[in-house]
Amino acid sequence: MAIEELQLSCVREVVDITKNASFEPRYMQLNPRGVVPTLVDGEQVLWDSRAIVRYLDQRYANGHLWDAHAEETKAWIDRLHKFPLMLLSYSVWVLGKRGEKSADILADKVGRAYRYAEENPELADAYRRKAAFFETFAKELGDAQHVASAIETSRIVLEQLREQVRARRWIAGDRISFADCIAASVLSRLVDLGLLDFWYRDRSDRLRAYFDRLRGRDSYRFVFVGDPQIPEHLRLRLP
């Protein structure tokens, strides 16, 4: 969507991490973190959204998305990228509401990992800290304190969100920034999982009507629903 935003273009290729693509030896050699997204520009290699918006802006574009931003936007940035959809997605999922097991998700991606370790020692170390990763995350997952906390805190950073917008079009005011494309993602994701949306259900709510824009802009429309590149299996299911 920052892409879309910043009118640049690339050479995209879709990473279907449903299917474990981003285990794959030879994407983990590009970014060894083996987590989406990756952007290769000549040399550069990036692997953090954040850093990759922040290099694309102030190389190709005025920086309209992330520098020419007041610091309380940029903390706004921070806040949203930590916002914990992957454990809000999986506790969603733990007891197959939407057919999906965690469990045996969790455990399938740790059997992987130590698996291509033992196949690509050149990888090795990077693999063992993936599925470290995941034997963690499991841990986290399977805490049901832990997963309530999550989801209170993030009914709090809803609630800032709103706070936020009240008043103003976009996070940062007239403008759109990268922290409105984090909320987007994050906004999305919660109507998907039909968790945390009590936002979205009321059409009157402010942070509805702020989701509406996000929706109604073309980057959005582009990235979310209209990208031909996206396979339907992997696109939000947004009613």
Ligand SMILES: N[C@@H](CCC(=O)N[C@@H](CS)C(=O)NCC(=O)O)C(=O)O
The other form holds:
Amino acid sequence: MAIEELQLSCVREVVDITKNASFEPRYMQLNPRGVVPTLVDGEQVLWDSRAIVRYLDQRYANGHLWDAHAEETKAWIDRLHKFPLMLLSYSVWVLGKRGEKSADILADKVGRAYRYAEENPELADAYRRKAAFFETFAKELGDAQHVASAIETSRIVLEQLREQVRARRWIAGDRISFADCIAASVLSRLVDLGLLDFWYRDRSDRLRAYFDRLRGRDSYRFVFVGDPQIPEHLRLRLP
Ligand SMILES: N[C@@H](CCC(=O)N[C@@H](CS)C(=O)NCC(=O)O)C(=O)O
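And the form predicted together with the named molecule, for comparison with the form predicted alone?
What follows is the whole complex; the chain from before opens it.
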């Protein structure tokens, strides 16, 4: 979404994490964390969405989406970037009503990472870190107290966001920023999960109105709705 907002063009390749494509050695060589997204720009290889957007923003867009904004907006970028979307998603997919993924899927990822570590000695450290990440993640997910506390913290962030956009078009005011792009994916995923979506059900809610503004952006429609490259099973399901 940020790339679209910056009016940059790129060649995109879908890395289907539901099929563990991010575990492939070819991908881990580029991005030793084995997570999406990764940006390749000539000699530069970057990962972590914040590092990618900051780089693109500084190099090609004069800080339009991030650096030219006030500290308050930058704080929102941090706050939303930390939103525990993966934990909340798995809490619905594994523990919640949808039950799409079982806890075995996490055990499979741990086993897979150790197996790849054996087969690819040059990437062994990266694969062991990935295994350790999923071991810790599975423990956190199995800890009801931990999940409940993440949900509560997230609820507070949503209330703060609702307050922030009460009298503003975007988080920064008149101009869209990277904070709004992160908010777009957080809010979309929550609606898709049916978790912490209390604001979505009331059309007059300020947060719902803000979400509808985000959904009206060409960048949102392109990435979340109309992107022909995204296979059906990876698409968001918004009621
Ligand atoms: N902080 C990172 C998060 C990246 C991340 O965790 N990506 C997840 C999907 S949202 C992923 O690629 N997971 C792959 C996997 O778990 O194997 C960023 O903003 O880029």
